[in-house]
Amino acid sequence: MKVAVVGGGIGGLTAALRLVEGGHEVHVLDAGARPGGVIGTSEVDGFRREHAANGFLTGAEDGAAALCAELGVGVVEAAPAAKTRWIYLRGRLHALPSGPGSFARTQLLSWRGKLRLLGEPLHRARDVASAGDESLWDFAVRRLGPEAAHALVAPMATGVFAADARELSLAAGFPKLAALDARGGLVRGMLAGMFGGGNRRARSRLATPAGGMIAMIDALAVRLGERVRRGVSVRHVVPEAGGVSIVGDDAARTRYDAAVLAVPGSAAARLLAGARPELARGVGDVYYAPVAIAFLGFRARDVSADLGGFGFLVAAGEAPRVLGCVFESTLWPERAPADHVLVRLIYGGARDPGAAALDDAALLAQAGADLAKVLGVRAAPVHASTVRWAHGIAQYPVGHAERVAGWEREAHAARLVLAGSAYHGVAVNDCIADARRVARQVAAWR
């Protein structure tokens, strides 16, 4: 068959990719200067800035490990400060938790709350069936507490969605979790993980291409070579009888037995409002939280603060503004240059939208207030920088699968296919194992 596939992000790339591997004839029609979507790599001053997504968990089926691996793109994993995370509540960082010893000690519950939370075997299953979705928080606070919601679940939505736990759903958001909690064993699956998972630790760990994330972008495009057209901007897409249309900005229209829609909600809602307005009414409502990051260099010396660990998320209610830090060259020396440090703080998100309104002027230096205020990190910065998505990360509302469900049932009926982070996850491996179900929906319509 011949495919188009609109878009040339991660998600874009490799559903290509898989295409290709099927034997079908595929372009991928891309707007940028350069492919990558989100993903970006650059070096200013020495530092190395990750636009987006900075590493990729190995463990994850089908993802990015294995992309890499197929691509020959080297991996480097992250030192194992990575596995120190901590949390910043009631004005001051607790770690989290990392076995039963910790947990006994932390300060991040009361003893009433981790009571309640290790009494979470007692609480029955919540029949999904018949009572749907439910937000992240109402899910952590039934099986939970409202302790552990607030201190330890709460922050993690931030973590990867920049999301307020309230407003996201579970089964989309977090289904691994759904599936714990529909059999009754979420804290057994959790500690399994958390403190008994040696097993599962070494299987997964924290990495990144070498060279940075822009290097896996680089390898997909010269595995697809001319496949990939840079500087192609559509118009519509126009589902016909037996095939679909791409209209350029010349008015021009190519017609293919198969399109991919591998671009954000906005954008595939534009392609579609002439010839499938609701479809593009439903895509076109997925929002998407603006994401503000500021990278911040200092020399070692000037920093006293310790910096072992990922780095700290900021739980709500909370006075520094930042949702979270990460100690980039602590993972990676390399991110930074000999006896220098750098980390990137993120902000904005569906927490806080105004922060990533900020200009650049007020924006680094609420980052370095925020850095003195959490670490007491006080020296100025011998680099600062920002990077900006004003449509940042997909949100995933309470209902999102049941809707993304009939969006992809009315697509499908037109010979189109639905790709990238706006509906079956956000992270890197989400979208690079979503192409496996684009290159299934396209072998349907042989």
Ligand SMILES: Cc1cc2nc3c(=O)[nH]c(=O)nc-3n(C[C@H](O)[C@H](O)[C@H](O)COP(=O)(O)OP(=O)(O)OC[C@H]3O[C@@H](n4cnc5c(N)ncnc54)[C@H](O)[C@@H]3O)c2cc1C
Contents of the next structure:
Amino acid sequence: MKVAVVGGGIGGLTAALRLVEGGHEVHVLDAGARPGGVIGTSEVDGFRREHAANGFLTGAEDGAAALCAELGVGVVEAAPAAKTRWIYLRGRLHALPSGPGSFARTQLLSWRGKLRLLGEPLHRARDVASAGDESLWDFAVRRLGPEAAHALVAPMATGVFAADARELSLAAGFPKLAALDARGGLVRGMLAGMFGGGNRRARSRLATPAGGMIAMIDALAVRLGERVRRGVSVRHVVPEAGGVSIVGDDAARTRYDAAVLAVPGSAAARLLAGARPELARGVGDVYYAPVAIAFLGFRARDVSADLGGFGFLVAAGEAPRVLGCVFESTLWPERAPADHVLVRLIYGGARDPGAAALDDAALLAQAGADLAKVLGVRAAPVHASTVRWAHGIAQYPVGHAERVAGWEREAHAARLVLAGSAYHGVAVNDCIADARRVARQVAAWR
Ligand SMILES: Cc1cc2nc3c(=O)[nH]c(=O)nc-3n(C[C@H](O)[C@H](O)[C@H](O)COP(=O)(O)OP(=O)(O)OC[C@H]3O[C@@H](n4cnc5c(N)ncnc54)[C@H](O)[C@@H]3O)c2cc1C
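The block above covers the form predicted on its own; next, return the form predicted in complex with the named molecule.
Complete assembly follows, chain above in first position.
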């Protein structure tokens, strides 16, 4: 079959790879000057900046680690310090407990909160399949108690989705938690992950391609070769009997046997508005929380604070405006020149979209103030820069999975497949794994 893949982010490129493997003739049409979508890596003042995803967990089945191995891209594991994660709560940092001893000692939760969390097996299990979806927040309060919801679970929603846990779908955002919940083994499962139980070898590690995330994109582009067409902005997608016409910016129509729409929901809505207005309205409703990143680089000797760990997340309602901060050069020392450190502070998200709209000077001033408050860092940075995404990370509201299933039925009837981060997971691991579903769907039309 001749298949158009509209959108050359990680979702579109991996879908194209799987389609080529399936023997199809594939064109990837991407509006950007280079493929990769939001993923990008740049070197400024000797600091390596990741523009979106900065790494991935290696344990995911069919995820980025497997793709890198397949493409011959070397990966670098994060320093062991990555295991330590911090949460800013009640005006100070607390290490996320990593064992029974630190759980007993942590001040993230009161004794009452700890007992409530450990009493989880006594609380009602709930199966999304029969009882319907709920928010991550409602789920956490029901199973773990309000303290754990605020101190542990809501920051996780910020860390992964830059989301507000009260709005985020459990079923679509955290399907593994939903499955554990249905089986009633939530605390057992969480403790196994948190305290290092289970099969140690199978445990995930944080890693990134040597050369940065862009190395994985570049290798995909090389593998796909001339099938990837840059600077091609698709204007309309028009389903027709037994196929799909793609209309480009120059109004030229090209007929394909099927098309994969691997663009953000708002872009898919524009492509479909003429031919499939109802589907267009649906996918156009997927909200992307805006995100702004502030990168600050310092001389190591000017920073007396302990940057040991992955970084910190800030619980809702605390004074710092930053959602979270990643200690980039602790994880991967090559991200800063020798004797320097680099941190990446994330602003905006569904919790505080206004912060992503601050101008550069205001954002960098806020980043400096937040670092001073949380870590006591008051030195002048030797590097300060920003990367912004007005449409940053797709948000999955309660009921998302069900709505996606409806859109997919409508798309299927029009020989279209919806792909990318708007539907089945925002993490790069999810977008990569989802490419096999896309290829299966296309193969079904053969
Ligand atoms: C700040 C930030 C931090 C993140 N951190 C992490 C992380 O640490 N770990 C993790 O796993 N994930 C992270 N993510 C999420 C992850 O990077 C994204 O979800 C994923 O890369 C999105 O890929 P995609 O292919 O769905 O879409 P995109 O990357 O948005 O690609 C869509 C493509 O469609 C193209 N396009 C749009 N309209 C048209 C058109 N009309 N015609 C042709 N082409 C078009 C665009 O040019 C673009 O290339 C982060 C995201 C952000 C923004």
